[in-house]
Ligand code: NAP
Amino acid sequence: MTNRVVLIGHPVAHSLSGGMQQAAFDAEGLDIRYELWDRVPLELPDAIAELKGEEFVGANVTIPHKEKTVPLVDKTTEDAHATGAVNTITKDGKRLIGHNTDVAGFNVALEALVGKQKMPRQAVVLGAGGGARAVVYGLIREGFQRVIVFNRHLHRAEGLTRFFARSAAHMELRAMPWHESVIEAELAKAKVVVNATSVGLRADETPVPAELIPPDLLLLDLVYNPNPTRLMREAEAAGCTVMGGELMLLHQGAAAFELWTGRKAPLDLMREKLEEGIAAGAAGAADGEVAAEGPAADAAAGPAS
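Assuming the form predicted on its own, can you produce the structure of this chain alone?
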């Protein structure tokens, strides 16, 4: 019997995880098929319950279900509990275990973005969905002293900061209203900026006008379009160091693979397949298509929610 791993989200049609994970399963000689399940929120409980079937090894969870999956699993690991979001599910018999490998993926991306310089201590996070939760938790664990969260619906950002109030008791973690003058002032104080919104995912738009971007920021955009997003292009033109969401996607996927299989992920192969998927997406983008999934797509739970 072929075993199954599924990606549960809405939408999932342009997922890059499928090709990456299937190549890894095949390379390791594992009889596992990776499937895409497009499920609207009302269908989520039934989809999660179906995973208890013997043929399922586990699942990935993406937009817009990461937070809603938490009460549907039997147990959450430390990272999933600490973030209030699940992006990977494993099984212990028929018990479903919720994990958050976005945290591990973000840590790798942050370290690569900062490079050899000293880790900064002030950051701005745009968005308040499941991806933003992994980012904020990662910044807290990294020892940041001031993190400001912006979301177009302020109550979402306030809910996120309240959620982390205890773990962030040693630092300043605040939600602020999405006003350009406020954003400009906070960007001038910060060193790291993370876009965890969906802006730029499907259109050449930016959450932050170019004139608000100061030089020398370290900017991570969780969106991973085939080409750099407008935010990335304009930030780079302003003198910032920029990075897209590909590295985070790769490493959260590798961590999920290892949880499902107990084997070390074939990282080079997964990187190769991810790059192939992005290149194919670039060709599709010329016809009006965009490849997106994982942390980037989960960003849609940011300003739009």
The other form holds:
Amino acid sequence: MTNRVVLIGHPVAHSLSGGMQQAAFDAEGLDIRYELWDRVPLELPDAIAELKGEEFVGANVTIPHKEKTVPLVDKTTEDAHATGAVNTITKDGKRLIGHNTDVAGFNVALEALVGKQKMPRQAVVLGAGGGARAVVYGLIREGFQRVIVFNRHLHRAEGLTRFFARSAAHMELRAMPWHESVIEAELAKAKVVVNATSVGLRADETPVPAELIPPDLLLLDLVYNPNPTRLMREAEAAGCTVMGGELMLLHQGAAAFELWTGRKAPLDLMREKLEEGIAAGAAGAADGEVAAEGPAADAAAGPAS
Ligand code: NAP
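Next up, the form predicted in complex with the ligand, please; the one we just looked at was the form predicted on its own.
Next comes the full complex, and the chain you just saw is listed first.
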């Protein structure tokens, strides 16, 4: 019986996790197939329940389901509990265990972005979904003293800051309305900016107009396909140091691989596959295709359940 690991999200066709994880399973001689399951929110409970089947080793969970998955698993680990978001599921018999490997992935990316400089203490986070929760938790753990969260729907950013109220009691964590003048003022005060919205994923759009971006920011865009995103291009042109989401994706994926298999992840191979997927997406975009429909996404797509 071939074992199965699935990625549950909506959309999923843009994802590069399939190519990366399948290559890692194959290289380790594991009979596991990584499948992409595109499921709308109403279908999420059934998709999660289906994982109890014997052939399933576990799952990844992505946009927009990470928070809604928390009450659907039997147990959450510390990072999933602390963030209120699940991106990886493992199994203990039929019991489903929810993890959050985005936190570890984010911290690797943040450290690489900051490099040899002193770790800054002020950040702006754009977005308040599942990815933003891992980012905010990672910033709190890293010792940031002021983190401002902007979200299109303010109530979600307020919910996020309330969720972290206790772990952020020693610092300033605030939700602010998505007004360009307010964003501009906060960007001028911050050193680190993280885009945790999905803007830029489906079209060549940016969450922040170029004229609001000051030079010298350290900018991390969680969107990894396409790379670079419009936000990254415009921030770089303004003089910022920029990074896309691929390093975070690589390390959250490596941590998930290790949880499913108990083996050390073949990091170099996974990085290579990720780079191939990004390059294929860029080539598709240059040919006038949508990046998410490049050959890597096709190769990664397994049969729907
Ligand atoms: P999510 O829970 O669905 O949240 C989506 C976020 O994007 C929300 O804050 C939403 O705001 C915002 N948004 C969507 N459309 C918008 C628009 N037109 N204008 C302004 N804001 C908009 O998704 P998620 O899981 O947090 O993922 C968010 C992004 O991060 C995705 O692109 C995902 O691929 C990426 N990500 C990457 C990694 C990585 O390893 N690189 C890890 C995690 C996530 P509202 O609440 O107002 O709708």
